[in-house]
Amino acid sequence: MTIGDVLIIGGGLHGCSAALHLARRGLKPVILERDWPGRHASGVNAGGVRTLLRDPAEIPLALAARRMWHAIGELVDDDCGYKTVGQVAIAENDAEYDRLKARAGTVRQLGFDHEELIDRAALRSMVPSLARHCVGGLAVREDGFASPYHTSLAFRRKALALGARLFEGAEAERIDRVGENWRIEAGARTFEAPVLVNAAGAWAGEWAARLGDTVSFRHILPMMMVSERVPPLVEPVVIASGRPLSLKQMPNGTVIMGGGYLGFGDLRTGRNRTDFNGLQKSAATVAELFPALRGARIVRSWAGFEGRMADDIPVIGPSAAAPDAFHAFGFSGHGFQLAPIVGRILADLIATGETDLPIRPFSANRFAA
């Protein structure tokens, strides 16, 4: 039997971030991963480090996380491929621009000033290659992107260096409360600890239900595709405000595209596949908005399992039904940027019983009614 201070189900980015911050506090976390870190959403997402267009409840967490991203090397001894290039949501017509203008006003009323409404000329200066019909946008110049796979490896590596233990290929099969400990059986191995963290990604809804928490949750498979290398085309990350699109150019010249079309997958086997009809629609959007990419070849596409909540914001914090159990899941396709701060929040809650960030909107029991 393996005994630790905290058992973490899920060795993705959020699980490894929790382990890292717990180990920094002197605790001994044990991570159980059914595959290997970065296998699913943590390693195959778009890599956006985005405070732009966050749900109002997420803004304080996103801004705190961005400060950590700007000094990510101090946390994990690796730059994670992070680049501060800015992000911009584009408006293709006046109606979309009016919606972005209203959004900017709402954010200011909430007391935040990180989002900047820009007109046609400012958008043209920021993204010269964009189609001429676009009329303006909403920008955050301190946002950026990182490499998901390298980030997952960096958090894993740092957590282990600080004393966390990771068991790959250890799919949790049974969970019990034994005295004041949680006991998990994974194959032939047994693990125990007084505290449990559910960071199981697309599989987290099942574990929440086993703990007695009622959540409105489903799994999705966001798709991405990458082009061949092309000359410098776009510096900031570009988001379309009126249709699915997220696009950025990597330092090596390739362009990564996605933004909402979903693939197919089986949670039981972990296998997935892309939907070529969706990829075709995504490619058509890119070609329309970036004419210079119309002749570029797509060299690879992929999909990754992710958990999505009915209200599109995650569950972060203690279980509403089980003692000494905590959740971090349901990031709905935009959890990558939040991972550094979510790990810190979990460590705060486990070590001290409180955190300095507002997490009430992310409670596990908000769907109970």
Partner chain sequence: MTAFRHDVAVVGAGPAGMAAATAAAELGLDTVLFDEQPAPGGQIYRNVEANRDAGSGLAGLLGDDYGRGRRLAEAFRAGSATYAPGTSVWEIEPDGTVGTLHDGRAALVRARRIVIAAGAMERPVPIAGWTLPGVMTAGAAQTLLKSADAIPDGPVVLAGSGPLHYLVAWQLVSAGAEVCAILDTTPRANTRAALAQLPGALGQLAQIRKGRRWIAGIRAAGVRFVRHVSALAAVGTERLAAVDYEADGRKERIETPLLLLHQGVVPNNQLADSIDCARRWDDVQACWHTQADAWGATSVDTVAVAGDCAGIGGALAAEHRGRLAGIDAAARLGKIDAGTRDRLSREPLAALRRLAGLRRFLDTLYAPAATFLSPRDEVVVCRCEGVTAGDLREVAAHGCMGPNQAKAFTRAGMGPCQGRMCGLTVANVIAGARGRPVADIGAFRVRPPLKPLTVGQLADLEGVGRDIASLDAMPTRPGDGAGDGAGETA
Second form
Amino acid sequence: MTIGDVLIIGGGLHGCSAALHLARRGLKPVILERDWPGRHASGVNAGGVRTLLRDPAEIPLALAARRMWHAIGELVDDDCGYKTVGQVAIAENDAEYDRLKARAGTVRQLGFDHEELIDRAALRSMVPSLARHCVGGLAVREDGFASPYHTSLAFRRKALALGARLFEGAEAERIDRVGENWRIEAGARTFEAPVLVNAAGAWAGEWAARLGDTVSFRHILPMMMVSERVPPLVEPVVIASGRPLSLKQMPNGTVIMGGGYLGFGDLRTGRNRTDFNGLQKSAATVAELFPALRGARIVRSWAGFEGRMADDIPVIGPSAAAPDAFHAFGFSGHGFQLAPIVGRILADLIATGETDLPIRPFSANRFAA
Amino acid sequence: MTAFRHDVAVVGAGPAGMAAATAAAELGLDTVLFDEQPAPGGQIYRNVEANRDAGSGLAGLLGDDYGRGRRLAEAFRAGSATYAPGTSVWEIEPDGTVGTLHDGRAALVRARRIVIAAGAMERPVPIAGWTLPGVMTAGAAQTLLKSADAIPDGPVVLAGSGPLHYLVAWQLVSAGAEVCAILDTTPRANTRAALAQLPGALGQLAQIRKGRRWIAGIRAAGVRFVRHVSALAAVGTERLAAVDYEADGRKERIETPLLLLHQGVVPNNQLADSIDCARRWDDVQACWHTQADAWGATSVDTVAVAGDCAGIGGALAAEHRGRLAGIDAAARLGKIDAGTRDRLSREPLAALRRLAGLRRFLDTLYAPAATFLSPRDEVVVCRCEGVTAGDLREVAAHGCMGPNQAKAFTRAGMGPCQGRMCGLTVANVIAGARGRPVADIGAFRVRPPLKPLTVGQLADLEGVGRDIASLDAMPTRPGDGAGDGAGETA
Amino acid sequence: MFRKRRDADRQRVRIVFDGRTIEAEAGATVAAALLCNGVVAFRDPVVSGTSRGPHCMIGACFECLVEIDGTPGQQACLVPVREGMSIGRQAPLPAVAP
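If the structure you just shared is the form predicted alone, then what does the corresponding form predicted together with the partner chain look like?
First the chain shown before, then all remaining chains and molecules of the complex.
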């Protein structure tokens, strides 16, 4: 039997971030990971560190996370491949530009000033290789990207260095409340702790249901593809506002294209496939928006398991049904940037019962009719 | 979803692919064969239709076995299978979809059954300096002989082990190339181990004698033949200048602009791996084999493998394995009944049994020395990204568990060759560093496109038939009937 | 590096490599044509180290990448020569113009 202060289901970025922050507070977290940390969404996502175009409910968390990203080395002793290159959502026509303009107004009214509406000329100077038809955009110059797998490893390494324990290949099979403790059986091993954290990513919906929470959740497999190394072409992360696309060029010259279409996967086996019916659409969008990339060779495509909520914002906070159980899941394709702050929020909640960030919109019981 | 356009799609026009397509077409199936080369033959029978002119002497040099390929190609051409040369296959799917690239145009086509006959490639031979221009494989030299009637224009050294090593050496010597030396790296211990397998191979003595004849031919020509060579290294600054090695406890150097390496062949199993066909590690051949039944049927029920791509059996076996896959396709698609399938299969199955003993003997005798599987720290393993064995051992020490994590740690396997040249070595090096069998360490997950495709080619992809969900457009309300459709395996 | 074993009576074509016109046998691959004309190093290294040249000749190693008629990243060992074809040594980061 392994005993700790907190059992964390899921060794992805969010599980490791929670473990890191719990360990900083002197607690003893134990992480159970069915595969290995970073095997799924945490390690294979697009790596966008984006406050741009966040759901209003997420903005305070995203801005708090951004401060942590800008000093990520202080948190995990590793730069995580993070670069502040900016992010820009582009408008391809006046209607899209009007929507971005309205969005900018909404965000300002909420009291935030991180998003900047830019005109055609400013967009041109920010992304000279972009197709001429684009009329403007909405930008956050303090956003950027990081290397997802390196980030997952860095959080894992730091959590373990601070005293967290991690069990890989430990697929939790059975969960029981035994006295004041949660008991989990995974294969031949048994784990016990008074507090439980559900950070099980694409598998988190099942765990929420087992704890008695009714959430509107499904798993999805966002697809991505990467080119060979090409000369410097795009500095900021570019997202389309009227159709699915996210594109960035890594420091080594490869271009990562995604943000749009979904692949196939089997939750039970963890295997997944990309679908070229969708990747063709992504490629067509890239070819139209970045004519210079038409000749770039795609060397690989992939998809990663991810959890998605019906309202596209995560569940963060205590279970509505079970005692001493907390959730952090359902990030709906944009949880990477939030990981540093969400781990801290969970640690705050577990250690003190409260947090200074507004998490009410992310409650587990919001789907109850 | 793309409509079915063919009953069977065969990938590869080597002996297995030609035999599979010929048999399938003969039994009434609408068959298409995609092949990257401009003419049928695969690597073993490359350019077999053009090299028929006995007067050039090339046909003689290539031997009687090569003539067998000519008859296969003739039968294939005479049959009704559609032949698509110059066509790369960059992905396949379990639903029978095949992604092709021909003349710069990409398309998706669909068949009820896919037969993968992608053949073999030479086992990459990671030694110090092997990325220098002037270091090639023995097979590369043979390809130049077969396809261009070209031989090395100056001194050449061959270093390695295995039937193709001796055959190419003999062919180059016979063709008049200036062969300085044949360096034989076969470990001493292999001979004793192989002797135990000899009884099983006695039925194929003619094949064994052939190898002895090549070696005798090389020696008779007065070419230096050095046995039990170790510590092989290619030396040079801008290009190859010399080969270093050790033999009989002495360090030696031979100056040469061209070094040909060979350590046997390994399956080209990227296509089967890409759709998660079950595989197993073969300790004797030190490579992965796609698991298949006697007819080549894999764990993916629409897909069969035939020939060396599923496990090395050689050209003769490949032909029988291809024929079996073609017969089985006809049975599965209702053109023949089970009894007919079994009757037609009897002869190729018997032929395969006869060949199996010889294969075990050859595999044991020419098993690569350990250093070629897991080289020293300073040796480049991933040629595309310049990752060394030492880099891999270092990340293994920091918790990297297998090849897929090694990709993210080091970029090994992430260059244009997509891990073809380093996959086996990466797995071996990490297995060694972690003290675990390779079978437990696993292999690179293979991700399409298996051949690079440009953004423009993909944007203009023809045959796209399925409208698929996007993150933005997908309905997410509970109970809306969309269910987990997008999340289930296709 | 390589030479024709004997002069066949096949048709010959002219191709240009880095500005130099060379003759090749029709039907030969670009890699075979270059190797038979003394070209060994086909491209600059992407990451580090020395230039690269053909290694496997069967399309597996991707070392023989060249620029053909303005399109970079072509596998010289798979592409047959054509009259007038213009072939360039590939830079470490090939341009990606269409």
